[in-house]
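Okay, so here's just one chain, in C-alpha cells, the form predicted on its own.
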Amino acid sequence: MRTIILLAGIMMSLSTVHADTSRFLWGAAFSSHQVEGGNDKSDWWDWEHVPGRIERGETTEVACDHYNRFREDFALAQQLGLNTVRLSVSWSRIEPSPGFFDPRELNHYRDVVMDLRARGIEPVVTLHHFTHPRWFHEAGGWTSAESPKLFAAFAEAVATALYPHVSIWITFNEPMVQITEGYLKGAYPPGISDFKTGVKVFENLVRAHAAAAKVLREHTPPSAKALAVHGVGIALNLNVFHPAHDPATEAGQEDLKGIAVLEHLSGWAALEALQTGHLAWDIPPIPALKKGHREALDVAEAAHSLDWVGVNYYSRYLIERDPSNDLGVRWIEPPGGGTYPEGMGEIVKSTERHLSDRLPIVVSENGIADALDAQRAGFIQRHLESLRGAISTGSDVRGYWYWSLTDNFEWNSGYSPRFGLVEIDYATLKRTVRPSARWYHDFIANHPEGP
C-alpha cells in the first residue's frame, strides 16, 4: 500500500511488462553499504564513525534503510521498466567472522534476488564494492597473501546460496579506486598511503578475481546463455584523459606520456591481465616505480577470466606531467566541470582496443549528482547519444545501468550528492520518483533494442 501511495499521481501512466533480457540490458545500480543501513561489522562503519572523515559527520546507521525496504525500492525499479538491477552483497554481513557464513544473511540476499526475478528484473550481483569485514581489515586486508583465497571462499558461499537465480556477476567494482583511495591516498579504509603497497594490492586483486571467477562460473546456470551478457564481469572506473597542452608542443607530448600512465594503471593493466594472465607495468617511467621494481607478473589463472566488461564512466580530466608526485601527473578539471558526454563513445572505443578476447561491454555505471533534477535527463540522453554512435560503428555494447537507483551515502561526501532516479527524504525515508526517472522510463520503452 505504501508503494502504491508513493506512486499515485506520478507513475500512473507506466505499465509493467515482463523484461526481455536477451536484448539490451536497461537498468540502474547501487551498492549495499551505501543504501542498506545498520551494518556495524564493516571496516567502513568504523571509518565513518571517526570524527572528521565524512562530511557533516554523516554515517550509514540508517542510510536508505534498503535492507528492510528492498521490496519497495524494487517495485519502483519495476515501474520504471528496468530489466536489470545491479546490486552488491555485503561481505561483512555474510561473513561476520572468519569462516562463518551467516545463513540468515545469505537467505536475506536470496530473498533480494528472488524479489527482483519475480518482478521480471534480472539481478546483477557485485561481490566487492569497497567494503570489507572488520576481521579481514584487521588481518591485513588486500596486503595479505591469503586475501585471494579468502575472497574466493566468500564468493563460493554467495554463489552456492544464490544458485540458480543469478546469471550475471561482477567480482570487483572499480578495483583501481579501491587501490588509489585506500592504499595510495589513504582516503578510504585502510588509510594507507604507499605506492609499493598499492602495487602489491593490485596483484592480489587480480588473483582474487581469478579465484572468484572460477567459482562463479561453476555456479552460473546454463540458462544464462540466453541473456545479453552472462557469467563474470568486472566494473572498471574509466575516465577520459586529454592533454592539458597542445599535443604538438613538447609540453603536450609530456602530458601524453602522463596519460599513458594513468590509462594503463586505471584500466588497461587489469583488463589485459584478466585476458592474458600477464600483469604488466611496461608504462613510461614514473617516480614511484624506481629501478628494481619488477615490471611484470605472470598470473596464469587470471587468463580468460572475463565473460564481459563493465565500464563505469563519469567524466574527463586534463592531464599535465608533474614529476613531484608518485604518479608523475596532475589532474586538472576542465573549465565548466568534468561532464563530457562525448567521452562515453571514446571510452567504449578505447576499451575495445584493449580487448584481445572478444568480450561484450556494458556501461555498468554512469550518472550525475543533481539534487534539483534539472540536468539528469539531459545528461543521460547525451551520454546515450554518444553510446549510440559507438554502437552504430560496430561496438558490441549490450547494456546501460544508471547510477543510481536511489539517492545514497556517497562515501566521504556523505549524503549531499544526489545521484538517484528516486529521491530519498532522509528525515522520513520517503521515496519520490524524480521527473528524470519518468524520462528514462519513456526512453527505455521507445528503445528496447538499445540507444
Contents of the next structure:
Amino acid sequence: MRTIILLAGIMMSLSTVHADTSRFLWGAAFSSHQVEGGNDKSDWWDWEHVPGRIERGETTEVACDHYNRFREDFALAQQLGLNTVRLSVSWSRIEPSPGFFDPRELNHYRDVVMDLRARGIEPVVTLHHFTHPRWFHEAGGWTSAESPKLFAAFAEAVATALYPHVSIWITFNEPMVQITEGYLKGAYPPGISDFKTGVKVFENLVRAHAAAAKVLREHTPPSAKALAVHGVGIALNLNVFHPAHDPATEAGQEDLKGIAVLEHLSGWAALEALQTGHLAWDIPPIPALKKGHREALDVAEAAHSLDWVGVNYYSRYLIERDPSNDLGVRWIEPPGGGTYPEGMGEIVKSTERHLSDRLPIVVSENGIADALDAQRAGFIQRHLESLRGAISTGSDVRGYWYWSLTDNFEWNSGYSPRFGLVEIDYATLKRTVRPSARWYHDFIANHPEGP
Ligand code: BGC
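Next up, the form predicted in complex with beta-D-glucopyranose (BGC) in place of the form predicted on its own?
Expanding to the full complex; the earlier chain stays at the top.
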C-alpha cells in the first residue's frame, strides 16, 4: 500500500500542468542531427566518418534514435510540464537532392509537431542547426551567392508542410558558431580556415535569414499572436567576456579592445544587421586581417527581420590580448570553470543595449554537461535567479529553454558530455528522467508566469 501511495506521489509530482503559453515559455531544446540517428545525407555524416575527427570515433548511425522514438521523448517533455519544445528539422532529410523535397520526411516532421501540439506543447522549429545536405556542401555551401535562395526554398517547403501548426520559428542556431567553426577554425564542416571567406559567409547567412524570415512570417498562423513570442527569431551564441587584467591597467584596456572585436563578431554585428539592414564590419587590424576590415554592406532585405531574439548562454571567459592568435585574443577559462550564473542577467542586459527594434528576448539555450546530475538543478536555479533579476529591472524576457531535453551527440566531442534532463543509456536507448528534471518540473509548476 505504502509503495502504491509513494508511486502515486511520484506520478503526481510529474503531473502535466502546462504553464500558460501566453505568459512565459518554459521548455527544453535539441537539434535533429544530435538525437535522430541515421542522417546519412548530411555533411556532418561525412565529417564524423573521417577517422580521428570525433572523440572515440563516435558517429550518429543511431544517436538517441529520436527519429523513431519522438513520441516517447515528447511524453517525457509533457510529464515535465514543459509548454514549449525547441527542435530542429533536418535539411538533408527533407531535401536530399537539390529541389527534391521528400514528402515522407515532411510528413514525418508534421507528425512530430502535431504530436507535440496534441500534448499541449508548442513546437519551436529551428531550420538550421549546423548541418546541411551533402549536395549543398558540394555546391559551395555558404560561400555560394546562391545559398540564400536555396535556404529560402527549403524554408518554404518546411513552412508550407507544417502550416498552420508552427507559430515560433528560428532561422539559424548560432550563425557565428557556424562561421567560426566551419570557415575560420575549420573545426566543423566544411573545414575551411580563411577569414575573408568567413566574412562572405556572414553576409550570405544574413541574406539567407532575411529570405527565410519573409517566407516564415507568411506561414505563421494568426493565432500565433496569443503566444508570449511568435514569428521569427534567431538563436545567438552569447558568452560573457571579461578582461583578464584589471581594466584600470594598460593590459586591461587592451583586453577590452579585444573583447569589443569578439562581441561585435559573435553577436552584435548580426543583431544590428537583422534590425537595420546594415551589416557593418568594424574590425581593427588583427593577425588574421593585417589591415583590419571596415565595410558597410547594404542588406536592406534583412531590416526588421526579427520578431524576437534568442540568447544561448552557457559561460564566461576571460579575454587576454594575444598577437599570436588569429583574432588577436586568447580565451581563458576562469579559475573554477566557465559557469557564471550572474552572466545570464548580464547578457540579457547587453543584448537589450543592442536592440533598436522592440524585440522580446527568449533564453533559447542554457545548460550544463553533468553526467552525475550533481550540479544541474543548482545551475538552472542560479541562472533563473539571475534572469529574474533582469526581468525585475525591466527586461522583456519571455521564455527559457534548457539545453537539452535528452543527452545527445555533442558534435566533435561525441556522446560523453551529458546535457540531458533525460539520461540516455546508449546501449539500450532507455530513457531515465534525471532528478534535476523533476526539480525543473516543480520550479515550472510554481512559476508559471516566469522565474
Ligand atoms: C549548440 C548545441 C550544443 C550545445 C552544448 C550549443 O552551442 O547549439 O548544438 O550541443 O551548445 O555544447
